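First, one chain by itself in structure tokens, the form predicted on its own.
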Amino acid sequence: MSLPAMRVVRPRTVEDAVRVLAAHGPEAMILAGGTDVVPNLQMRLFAPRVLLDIKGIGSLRGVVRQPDETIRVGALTTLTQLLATESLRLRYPVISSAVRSIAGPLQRNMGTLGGNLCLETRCRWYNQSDFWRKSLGGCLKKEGTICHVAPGGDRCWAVWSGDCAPALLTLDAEIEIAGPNGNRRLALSSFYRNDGINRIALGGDELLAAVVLPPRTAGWRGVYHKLRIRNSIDYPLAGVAVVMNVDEQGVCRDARVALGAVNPAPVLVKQAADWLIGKKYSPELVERLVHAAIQTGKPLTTSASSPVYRREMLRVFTRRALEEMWGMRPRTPNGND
């Protein structure tokens, strides 16, 4: 599968970078990594005239520890250097719980934090071949009239497949924009849009320029639980992010749950926090927070697995995590299954 036609742009900052985008709107695409783009442009998703290749801009690359406690991550700092820094391992263990289960080595060597971030949505009709696509007649989000997931709505249900987004949606991260008029920094929580189509909100003449982590969930527990059908390479059937500040006695301070690959967007499980504040473990509370969990979690037919299994598999990774945070079980190899 050959790449389209199309003219290869390299910039050294990000002010020529998004002088690029400005210039030639939805005909440019940006390239960091590549381990998504590529395939994409190979399967004919997308046919670019312009392909904005980001890798040179220094300034998007590293970890720092900013004078008020808080670290920004580059977006063009990879899946491998994020392993790698003691910091985060440290202080936001769920980050490395989630980056040690994306794909494999090689390709964690060239993926970015940036990139993972804005993944394309996914399901088992549009992750095709341009002639795959074309005998089933399209679909919503490319060149057809219908979503076959959910054929009698109007809606795009592809799914949100990063392992990134929801361990980071646990942290309270925000994210900072580059665009004509500068910076401008927004909440993680408010960049996804839950639409398969439109599921990001980044402007056609911005990028992602790093991510902020806070202080103040520095320290906290946190685990990924992942599904998917082999132990390297495959993207995530179901993930579940789960971190937990909890006291010496015992008693949950503050926590947070969020939920991937289940639903267009990356989410949170909104009660988690006001029904585990200042509570001890018990399994009536874990049981809650899991119903809880399949409530918000919308599985539908985007993959080779069913919807009724991947919803059990968000019941018990949400489970396992909770108890794991608690200490009432041992946490598993990597954080991972």
Contents of the next structure:
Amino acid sequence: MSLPAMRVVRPRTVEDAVRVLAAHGPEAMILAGGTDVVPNLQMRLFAPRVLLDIKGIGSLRGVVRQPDETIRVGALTTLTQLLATESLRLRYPVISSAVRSIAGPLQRNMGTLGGNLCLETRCRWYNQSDFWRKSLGGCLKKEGTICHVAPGGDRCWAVWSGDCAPALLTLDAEIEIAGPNGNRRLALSSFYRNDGINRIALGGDELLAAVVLPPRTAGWRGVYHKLRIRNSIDYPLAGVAVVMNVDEQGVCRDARVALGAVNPAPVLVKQAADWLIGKKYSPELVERLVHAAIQTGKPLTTSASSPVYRREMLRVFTRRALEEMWGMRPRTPNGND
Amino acid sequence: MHRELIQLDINGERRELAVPPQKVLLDVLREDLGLTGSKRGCDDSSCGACAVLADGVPILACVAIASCYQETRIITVEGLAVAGEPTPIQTAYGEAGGSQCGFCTPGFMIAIHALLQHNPNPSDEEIRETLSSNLCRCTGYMQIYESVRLAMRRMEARSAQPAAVR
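Could you please show the structure of the form predicted together with the partner chain, as a counterpart to the form predicted on its own just displayed?
After this comes the whole thing, all chains and molecules, with the earlier chain placed first.
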């Protein structure tokens, strides 16, 4: 399918990129790996006048340990490069677990960390061809006025479908955003708006430059569990990331639980740290957390899979992951279940 | 339609051509350069039939915008054979029946070539994982895996021979 006519601009520096964004406003669109943006362009979900290819900006690449012991991962780091980076694999196992479950190896060779964190939200009523959508009269997110998922409402429920975000939320990651006035730092948890249309807190003249990982969560155990139709290529239908710092006595020193692919944003299960810190494994405690997880996740009919099944799998994954963290069951080698 | 002059490095040759700036690499290869080995399967990055090497890394040409790959060395399935000599996987594919209808073959060739360059002795699990972005709708996966193993055996036998015989 051919793409709509547009200009393609290839800046070499962040400053130039930001200038182009500022000049063209919503008519400009950022392109990195292209695995999400290009199929969406083919489906005419976006109609930018200018495509801003940032792949030539060297300062957005590389994984560097900074003087304050944080690790800065450039937004253009491909998902394959993330997996190959020893320091990340050893210190933040939840990242590798999540990244291994993204699409397949060819897509991971192209797809970038920044792209995965800025993914377009997905819905069965939205990710369709131009003809299909127009036949239906569009939806709230595009070309229409009705949400077919929740027809009475005025909110878009298109789902957050990235796997990196829940994993990075559990690590208290921050992001670096470049804009016309330089860089700003933001907690990743403040980046997501839980709105299927206006999904991320990124200004029209800004771009995501890097992810910053704190030393505090380094070395914590972690795992990501993911539901999808096939164990390759497909987007998630539900995802659960869990990290835990466990001492030799099996006491939880700190923990986080985050969900993806069930809400318009990736979300932390707020109770996790409060309820788990200072506790040893017990089936009752796990079930309490499992209950909190399914209260947090709100799957709706945004995909071909039923909300009931996806909700049930949140329960299974949260239980399984917590048991793994406490050493009650063998670690899952990768995010596929 | 608006066209721009772009330069691509395809199979070791510098090619200059005028194309719409948003045209995807797969279309440029097939329509402008006559390299129809790379196939259009899904056209939305989910089947692997269009895979090409970009600086040695397999990527999906159907979602790569050609004008963004002007500083990258692209190798298509047509460029895998060196001086007309088929690669071990190309020979093994024919012998082990890796190719049925053949449509997915170029994409698999690219993915397998990159795998064996990087790791001449992958485990069965590594082979399956590496090829999990490539779909074969004839479902001939077992023969494809067998072709990889046959190519591995050939490569090992060849590297074990004394240099003079090689």
